[in-house]
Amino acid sequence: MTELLIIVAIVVAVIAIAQVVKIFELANKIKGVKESDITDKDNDTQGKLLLTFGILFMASFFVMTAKWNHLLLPISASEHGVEIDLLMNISMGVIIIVFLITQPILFFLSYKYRGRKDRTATFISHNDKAEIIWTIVPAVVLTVLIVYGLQTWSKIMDRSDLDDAVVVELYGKQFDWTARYAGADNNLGAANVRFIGGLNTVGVISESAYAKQMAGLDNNIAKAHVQMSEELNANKRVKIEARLAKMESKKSTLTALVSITPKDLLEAAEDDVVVKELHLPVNKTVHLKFRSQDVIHSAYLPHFRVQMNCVPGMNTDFVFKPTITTEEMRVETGNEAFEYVLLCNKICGAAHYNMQLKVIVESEEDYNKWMAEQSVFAASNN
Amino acid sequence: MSEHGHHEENFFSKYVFSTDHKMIAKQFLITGMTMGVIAMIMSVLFRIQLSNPGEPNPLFELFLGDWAKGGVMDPNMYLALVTIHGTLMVFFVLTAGLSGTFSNLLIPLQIGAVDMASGFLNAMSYWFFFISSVIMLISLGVETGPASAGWTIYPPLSALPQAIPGSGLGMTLWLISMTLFIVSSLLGGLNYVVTILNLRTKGLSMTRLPLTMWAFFVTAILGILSFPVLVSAVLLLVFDRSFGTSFYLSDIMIQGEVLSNVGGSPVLYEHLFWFLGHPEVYIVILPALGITSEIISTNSRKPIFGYRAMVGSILGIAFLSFIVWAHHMFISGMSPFLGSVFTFTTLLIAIPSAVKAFNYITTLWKGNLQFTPAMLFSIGLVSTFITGGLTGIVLGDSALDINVHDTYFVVGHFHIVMGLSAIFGMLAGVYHWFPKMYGRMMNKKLGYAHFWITIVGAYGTFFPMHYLGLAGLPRRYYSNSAFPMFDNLQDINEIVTVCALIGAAAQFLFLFNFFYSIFRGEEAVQNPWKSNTLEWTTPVARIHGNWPGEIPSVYRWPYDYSKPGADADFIPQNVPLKDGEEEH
Ligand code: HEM
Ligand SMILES: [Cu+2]
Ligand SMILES: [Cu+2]
């Protein structure tokens, strides 16, 4: 029914436009002018419309900015973010000034020089001086922005002072995040997707994890052998055979992985802490490391001006220092319910739009208290 | 160059398998417009989803069937719509539809040639494009849905059907379609370059070439140099998908299954993709700028300001466009040092772009502006090119990109600078050269209405998106309702959708005007806009071979408008210099 109505509406609209067009054409015929000729009246009307549009466009820019400014991200909650914001404000300032100069000129000139039959244009083919000026001025402005931008960038990307940074790994998978803290030794253990299994959701490689996985595999292998001895159906025997082969190969993979992992890293992994919330102590440098289990994700922490892709098969990282606790931000924004969040910002599948992790910034005492309540990785392998 | 014999033509050789460049141009235009309407309807659908997340809508069920059971759009379908929308708009509408149409139509006409260097290759170029379009449309109907990994199809998402259903058969068809598309684009591009280099009429030196020709020439070169790299990216992806290689895949566990791939890197794909991807945005915009240069000069009744600087900036932009690709990858995990290099090269592009914008504005100064619908769209283009170009200065700065990358700020930026500018250029071109294509005029009043509704709708749609981005809203989100921090953006989202609906509706005015005018439009005169370029010296009746008699020779540049001492306010290129007259 709706479909029919839509079709009818379209047909009626088309006929209506056709009729209107016809009426205009007839009127023109009577007046003896061609419809397509651009008359002085057309130029006048369109010139005025262009001017009006230019004015309204500029006005609406101010209105939008005034009305929506409070919806933008609040002040940066990280140290480098403050610098990004400053650079952003300066760049925005520059482009808004250029915008507010060029657009009005464009629409004003369109209006001012709207055509008239009794006027002719002035033949001006070029003007070297003017052209040099508007090549050099943008070049100078851009040089300043480039130099300033590059300085900020290299400060943000600086990795030289990480000695007492809190090390946290964020592990993305369709469609959630897991955080892994480096534990008391502040040293993250190694990890690999092949170690994922059971409670080891991020594939940490450690002696205890190895022992547990091997025990589980041996157990299943033994069970499969028992099944095999009782099974007479040839088809099913083939299947069990395949399962056995797979488990044996998994065993050798795990063994190989453990044997190539340095001893100290195996050791370091045992006290890692794997959790589903990101707690950060305020005013301490945080070294975030990223990995992904399946497709590319992007860890986006808009309030901290932090973003980095999480790429399967690769390690990426970002260093920053949170400066405002969740509590303080609630006061700052006047929003009781304010929470920091981590979003996924690289298309990753159906629930990409809902791939999030709660982030809490708190005082160092609170952070330590929370951390003390968490259990270490080794405990999950008992 | 031999004169084409006037052989008997039947329906098929005239309208379907024609090798006449003017007919091929129309074929490109109509196919491109069809794809444009489809892509536009898709954007309307996902815009409604964004402003009314999760609400059942009968339109969804009407268009999407099983993908919107009970009128609620499936999240996978949302991603599929976004992906195909982007693919169609960028490649099928604004590459093939724009370059294909106007390069074909104008190159022989403006350089004084009877046809393209190879009419056969040219027809092949169209038919490859046609088949690729058909395959892309077929992919919309497959059971697991069309490609859904975004128009950039980053692996592993695009490589693994387990990751998203659209990466099954839908992605296979996407890859086949795009490969054929690239073949089409290369055949066309080679032909354009060869034609412009070799078939210029007597007297038409490169420095007398209209700016449209310069733009199409450089665009074709960009395509020839960059599209092959996309072919290799696509081929390696096909290998990874079907033959178990690991170019882009490593250490992946999906749906509980560990894949055997090791050693590959998705970042490699990103480099290959953007090596085409960035020049591609100039492949889209340069022809639009070329068209605009012509239209603004003609309708200002003034020479284009700074012809040499305009040519220089086209060349500068083209060169730089090859060394900025990694500005799409600042936070991909590549070395921060590369980030610095690409910030530097990217911001340099702003300089030739600024020169172009200033020269357009100065061309209007002291002109006698004739506001044809084409002129209005060209002025609109200058406005959107400036607005969108300026936000590029923010995105090109690696330090700033950290926080706006992949947000709606980006969506706003590229729609305005590339989407709107190029669409405006294309529409301007259609209004301006319609008389050359169909021998009739388009309706002026409908054209005016179309322009005004379009520019209001378009700015209304894309300008507010910058605020959404600065509020941290990511793109490619099926719904913004999963995060309380975005709840108060609902008002903006509704305004955007309303404007998108208005803008989309206005395009039907254009479609009506277009088809109505083909059959019923007022008959055109030979040179309706009093223009200087050679295409207007051909007869209104379109003939194979373009000029009935001898091909005109060229004696001057194309911009002698309102030249002091001349009888009229324009002097076509084929008019010899008068005694004592200086060439501009
Ligand atoms: C009819 C007017 C249009 C509307 C309302 C519209 C709207 C949108 C929106 C809202 C998105 C983002 C969706 C998301 O990220 O979830 C999008 C994506 C996109 N649009 Fe448009 N658009 C329009 C026309 C165009 C044009 C003319 C182009 C040509 C350049 C274009 C190219 C793209 C591209 C490349 C994407 C990115 C697709 C992706 O993320 O993979 N669009 N469009
Ligand atoms: Cu994700
Ligand atoms: Cu780019």
Second form
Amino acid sequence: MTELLIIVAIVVAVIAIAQVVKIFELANKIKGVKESDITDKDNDTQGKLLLTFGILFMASFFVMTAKWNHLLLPISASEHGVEIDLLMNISMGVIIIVFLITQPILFFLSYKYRGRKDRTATFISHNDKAEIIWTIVPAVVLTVLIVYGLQTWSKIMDRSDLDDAVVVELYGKQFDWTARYAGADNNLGAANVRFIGGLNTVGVISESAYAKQMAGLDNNIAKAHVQMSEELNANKRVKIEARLAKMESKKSTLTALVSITPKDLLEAAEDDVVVKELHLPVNKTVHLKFRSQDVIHSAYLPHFRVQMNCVPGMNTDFVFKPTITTEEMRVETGNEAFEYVLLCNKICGAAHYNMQLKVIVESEEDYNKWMAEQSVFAASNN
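Okay, that is the form predicted together with the partner chain; can I get the form predicted on its own now?
Single chain only below; no partners, no other molecules.
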């Protein structure tokens, strides 16, 4: 109801303003004043209004900065995030400095040189010195920023030291996240969306998962054959035959995927850990790998300055090192309820807002204790 009243009020206000404008137009016609006639008084009024707007505009910048600057993200909780923040601060610093120089000059000169009948405009075709300055200076500044940005990005994306990294896969689908840890061998098993079935929600390819899914399919196929032999309705028999064909096709797909998967990856998958909560050890390199089941998602860890697209049929990854535990960040932010969170930063459907996963950064000791309490993938297939 409140929204409706606001809309009605806005419509009424627009109509009222339109009527006032019409009244002014009629008054000018009665006085014999043409709309195209502009007097010194008009220019003076418009110049003062523009200068007033400029002053209020600049003042609003400082007011908004003071009022809402605290809503920005807290300090970076990752090693590379410090460099990202520095790059951001330098870029924004340059932008703000240029803004604070150019905008006051723009509004002041617009007021100072407002139109007057006794003032003649000076036409200047070009000025080589001015053009060189306003071309070279921005070009140099932008070149420095771009080169610095490329160097920072190259350093962040370095993959030269991953021997001791914690390997975790983040699997996105409409509308949630699942984390899969590499387990004791620190080697993720293979996975494929066509291997999804039952409790195997991320399509991990392993011999135990293959055996369990094949047993389930064989059981369902046997039941379908019994139904087929007892069903007299022709239409229902057609539906059962279609279901049988799908199950036989599924068996062929599973067999083909297992046959082309290297033996070491089949074995590596058995100790993978699939969970719905992301735990990370502090001050230890984390190698995140990303997959998507359906549409493009974007894994976004804002407090760690991490973002990477999850693309169906493609594997992407990102490497970073958390530097602040959840408990330490609660103290830093003064918020006892603070939690790190994994979000989806691509609008992926109606329930996009639901794609959140709790992230806990803790000591390596606590992390190892938590990992020891988790069930490995093979256990879910027994």
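Numbering follows the first chain given and starts at 1. The model shown is predicted, which means the values in this text are computed figures rather than measured ones. Take the two forms, superpose them, and find the largest set of C-alpha atoms that agree within 1.5 Å; that set is the rigid core.
The two forms, fitted on the rigid core, differ between the two forms by less than 2 Å at the CA of A372. For V20, the CA shift between the two forms after superposing the rigid core equals 3.4 Å. Its Cα shifted by 8.8 Å between the two forms, I10 is reported here after superposition on the rigid core.
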